[in-house]
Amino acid sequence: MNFDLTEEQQMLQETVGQLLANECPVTRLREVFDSDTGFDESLWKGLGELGILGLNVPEDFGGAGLETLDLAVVAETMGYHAAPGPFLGHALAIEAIVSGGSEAQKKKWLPDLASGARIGAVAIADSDGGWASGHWKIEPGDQVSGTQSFATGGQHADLFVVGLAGGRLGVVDAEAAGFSRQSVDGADLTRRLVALEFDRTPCELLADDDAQAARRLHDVGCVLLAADAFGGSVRLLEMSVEYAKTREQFGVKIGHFQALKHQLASMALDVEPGRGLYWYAAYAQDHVADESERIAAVAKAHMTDRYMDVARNAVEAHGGIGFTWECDVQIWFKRAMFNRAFLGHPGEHRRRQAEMAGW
C-alpha cells in the first residue's frame, strides 16, 4: 500500500511551487503585503493558466475534476510561499457550488470561476463570531438583508457564497443592488478581509436544502487551512535553521548552541507528523464520509495550533527580530494568526471532535 502522494500530485505541487517562486519571491511578496489591495494580478493569471483555480471544478464545467487532496497539496504550497490573494475563498466558493448547486447553477458559475475570469469568495462568519451553519441568521430568500463578517478575498470577488439561516447557501453578485462591502483590518495582509452588508439584495439560493453543502464547505475549509499551516510551518522551520547557520554570536554560529539545537529539533518534531494528518483529512472528504467531519476538526485544531507555536519559536530563534517589519518571519507569523482564527479557534474544533466522539 502506498502512503505517499501520487506522482501526479507531486508534479502538481512542484509546478505550483515553481510558479510561486518565480512570480512571487519574497521581494515581490513584500510589495504585495505592503500594498493597498494585497492582490497580484499577474500571479492570479498564472494560477489560472495552470488550471489551479479550477482544480475542484468538474471537467464538464471547465475544471480539472480533481479531489480535495489535490487541492490541499496546492494549499500547502501556497502556505509555504505565503502566497497572497483570494485563493482560499475562491476554492471554497467553488466547493459550495459543486456540492450544493443544481446543474444549471453549476453551468452558470463554474466555468468562469475555473478559468479565474471571475473570483469567488465565501461569507460564512456571523456578526457574533460563529462560523458553523447553526449560527447564521440571515433569512434565505430571493432577496436577503443582514450582515456577514470576515469574507476572505472579498475585496476582489465578483460573487459571494453567503451562509444563511437553516444551513442554506446563496450566491450574491457583487454588482447586485443593495450590496456593499467594507475592508476589515487584519494582521495577515496576504489574505484581506471584508465585511458584507445586504439590504434586500438579490440572492440565488443553491439547490441543496439539507445543509450538507454547508457542512462540506466548512470542513473542506478546515482541511485547506490545516494544509496551509503545514506549509507555513515548514517554511518557518527552514528559515530558522538557515538563520542559525549564518548568525554569529561570541565569534561562533548560533547553531552551535545546544539550547537552539534543541529548540529547532522540537520545531521539526512538531511539524512533520502534521503531513499525514492533513493528507488523511483531505482524503476523508471524498472517501471516508463517516470520519470526514471529525478528522477535519482534528486537522484544523492541531495544525493551526502547531503553526502558531512554530511561529513563536521562529521569532525566538531569530533573537526577537522575527516580528519586526524588516524580517520576513513576521509575514508567516501573521498568516499563522489568520489560520488559527479563521473558521473557528482550535478549542471550538476540539469541542466538536469531542461531541462527535460522544465524550
Given for the second form:
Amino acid sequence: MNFDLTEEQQMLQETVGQLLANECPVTRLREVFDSDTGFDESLWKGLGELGILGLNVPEDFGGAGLETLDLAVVAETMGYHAAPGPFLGHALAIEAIVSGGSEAQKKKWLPDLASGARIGAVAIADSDGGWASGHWKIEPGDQVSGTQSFATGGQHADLFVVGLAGGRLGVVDAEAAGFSRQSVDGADLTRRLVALEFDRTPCELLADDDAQAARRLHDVGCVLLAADAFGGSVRLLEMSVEYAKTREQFGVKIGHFQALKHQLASMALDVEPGRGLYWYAAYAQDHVADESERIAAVAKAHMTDRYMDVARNAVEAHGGIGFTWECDVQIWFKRAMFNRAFLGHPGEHRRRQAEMAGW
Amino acid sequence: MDLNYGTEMEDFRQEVAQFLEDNWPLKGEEKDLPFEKAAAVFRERAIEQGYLYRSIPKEYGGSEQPPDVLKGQVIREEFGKRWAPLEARGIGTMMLVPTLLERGSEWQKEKFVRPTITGEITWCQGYSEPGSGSDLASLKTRGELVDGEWLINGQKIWTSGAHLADYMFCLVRTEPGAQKHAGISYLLIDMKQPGIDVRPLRMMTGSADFNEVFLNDVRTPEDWIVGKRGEGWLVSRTTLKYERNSIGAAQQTGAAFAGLVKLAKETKIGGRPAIEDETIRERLAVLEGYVKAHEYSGYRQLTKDSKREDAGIINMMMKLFSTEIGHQTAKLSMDLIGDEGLLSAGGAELGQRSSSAQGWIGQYMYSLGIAIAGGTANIQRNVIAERGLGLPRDAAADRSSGK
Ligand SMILES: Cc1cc2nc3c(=O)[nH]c(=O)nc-3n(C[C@H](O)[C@H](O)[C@H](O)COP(=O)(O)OP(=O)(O)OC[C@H]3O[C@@H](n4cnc5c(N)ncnc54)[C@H](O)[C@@H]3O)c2cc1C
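Now show me the form predicted in complex with the partner chain, since the one above was the form predicted on its own.
First the chain shown before, then all remaining chains and molecules of the complex.
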C-alpha cells in the first residue's frame, strides 16, 4: 500500500505552482479580479503550453491521458494561487466528453480543448435550482430551448456541455444561432459565471444515454472543488500566520497572544486533515467504483464547509484590514463561497451521503 | 497512490480465515487454558503468520511486515468475527515498545518487547505528579544512584492501571543541578517491590482505573534507564509522539462512528428509527466528514512513516483531531439514547466499547478523560501553533524552562 502522491504528481504541482507564481502573482491576480472579464489570456496560453488544459484528455486525442488525482492536485495548486479563469468548467467539459462522447465526437472536440485553443464550459445549474441530472429540464434534441443559470466560462467559453432532461448531455457552440449569455453578478471574480438562454439553439447530444457521463461530471466536479478548497485554505492559513508574525499590538507581535494562537491552531485543524480526504476521493473516481460517488459527496460537503470556516477566521485574524477590498483575503473568501455553493451546497451533499449509505 | 484493492485482498482474507479456523479457539489440550494464557499462546502463532505486530522487528517478537492498512483492516475484521485476540492494546505496546525500539539498549529490547506485546507483562506510565501536569518538566520525584542502583522517592498521580501493572516507565529527576528539562531521566521500575504504594482514585465514571503511586526508597538497577542520564525528556517525547499519532486512533474513531450509526438505527425518535430523522442524518453526515479525514490522514501518516519521511504538521494534530471527533461522537450518542441519559455509566472501563446505553454514557465521560490525558487540548493547540505554525513561544513557558 502506498498512500502518497507520486514524484510525477509532486512535480506537476510544482510546475503549475511556478507558472502561477510567475504569470499571476497577487498583484496581477488583483488586476484580473477587478477587470471586466476576469480572464488572463497569457496565463491561459501558459497553462495550455504546459499541457495542463488537456491533462484528462486521452493521449489519442492530444492530451496527457492522466487521472482524476492528477487533475485534483493541479486544482489544489490553482486553489492555492486563486488562479483566475475558466479552468474548472473546462476540465469538467472535457471529463463529460471523454466519458460520454462517441469516438467521432471526441475527435471533433477534444484536440482543440486539450490545447486550450477552444475553451470548454459546463451549464448544469437548472434555473429553478438543482445541479444533479435529475433536475435538468431542457428537452434533449438537435435543437434546444430554455435557460440555465450559473454556467462557467464567463464571456470567453467557446463550447458548453449542457445538462438536459433525463440526464442527457449536449454540446452547444457559443457561436450558434439562438444562443445568448448574460454575465452573472457573482461574488468570486476569479471564476466568472453566466446565465444562458437557448432559443431553438443547435445542439449535439453526447452518445451516452444512461446518465453515466452526467454522473462522472458531477462527481469529478465535487472532487475538484474539494481539492481547490484544500489549496485555498492552506493559503489563507499561511496568510493569517504570516500576519500574526508581523503585526504588533501592545508592544509585541500579535502571534504572542494565546487566544490568537489557538484560533490559528484551530484553523490548521480545519485545513490539514483534508489533504488525505481529497486525495482518496480523487483516487476513488478511477479505482474504487463502488465508493466513488459517495466519497465525492463527503469530500465536497466537508471540505468546502471547512474552507468557508477558515476564510471567516482569516478575515478576523487580520482585524480591520481583513474586512477591506484591498486585503487579499477577500479573494479567497469569495472562492470559498463559490466552492461551497457551486454544484450544490453541503447540506445537499450530506443528504446524498446519508442516502447512499442506506441510512 | 496505490491501495491494492482487488483480488489480492480477497485471497488474503481467505488465508486469514483459514488460519483462524485452525487456530482459534485453541484446540486439544490447550483448550482449557485460562483466557490470558490462551491469548498469549494464540498471539505467538498469529505473529508467526505475520498477522500481528506487523511494524515490530522479528528479532524482538514482532512479525515485521511491510505497512499495509488494508491488510491490517482485513485482519481486524476476520479476527473480530471470531472474537480472536488482537494486539494487546495496553500502554506498554502503544507507548513503551515504540520508545524502546527507537531509544532502548539491545538488552532492554530483548528482555521487554516480546512479553509486552504478547500481553504477558503490563506497564503503567509514571509521568504526572500532583504539581506537574501540563508543565510536566517541573516534576520533582528524585532518583539517586546509590551502590549501582537507582533509589527513587516521590509521588506520581493519575497513573492508569498502576494497580495491575508489573512495571512502570517513569520520569525522574536525577540531575538536581541541571536546567529543568535536562535534569530528567527515563527509568523502568519493577512495580512488585516494597516501597511502592498504589492507592486507587475513583473516577467520575465510578470505576477506579487510575491511581496515586507513592515511591518510597524504590529501587531499580542502574542500567534500567532508557537513553542516558538527563535525556529522559527527549526519550519521553518519543513516547508522546506515539501516544499522539498512532494509526489505531483513526481506526477507533471509525469504529466508534460505525457504532453510532448502528445506535441510530436501533433507537427510535417519535416512534421511527432515529436514523430517519433529518437532523440526526445531517449530524451523522457532518461527523463522517471528520472521521474520513481522520482515517485518510492516518493512511498518509503510515505511508510517510514507512518511507521514513516527515508527514509534517499532521503529526502534531492527530491527538486533538481524534479527541474533537470523540466529543462530537459522544454528544450525538447522548442525544440518541434520550431518556436513558439519566442512567449512570455503570462502571464502564476505559476503552471498553459497549453498545448499551450505559456503555455510551461511559464513552460520553471517557471522551473527556482522553482529551485531558497525554496533554490537554489547550496544550495540543500550543504545540500546533508554536511548533507547527512557528508562532512565538509562550513567554512564561520560556522563562520556566530557562531559555
Ligand atoms: C483518564 C486519565 C488518565 C491519565 N493517565 C495518566 C497516566 O497513565 N500516566 C500519567 O503520567 N498521567 C496520566 N494522566 C494525567 C494527564 O496527563 C494530566 O492530567 C494532564 O497532562 C493535565 O495535567 P493536570 O491534570 O495537572 O492539569 P493542568 O496542567 O493543571 O491543566 C488544567 C487546565 O489548564 C490548562 N493549561 C495548563 N497549562 C496551559 C498552557 N500553557 N496553556 C493553556 N492552557 C493551559 C489545561 O489545558 C487545562 O485545561 C491521566 C489523566 C486522565 C484524565
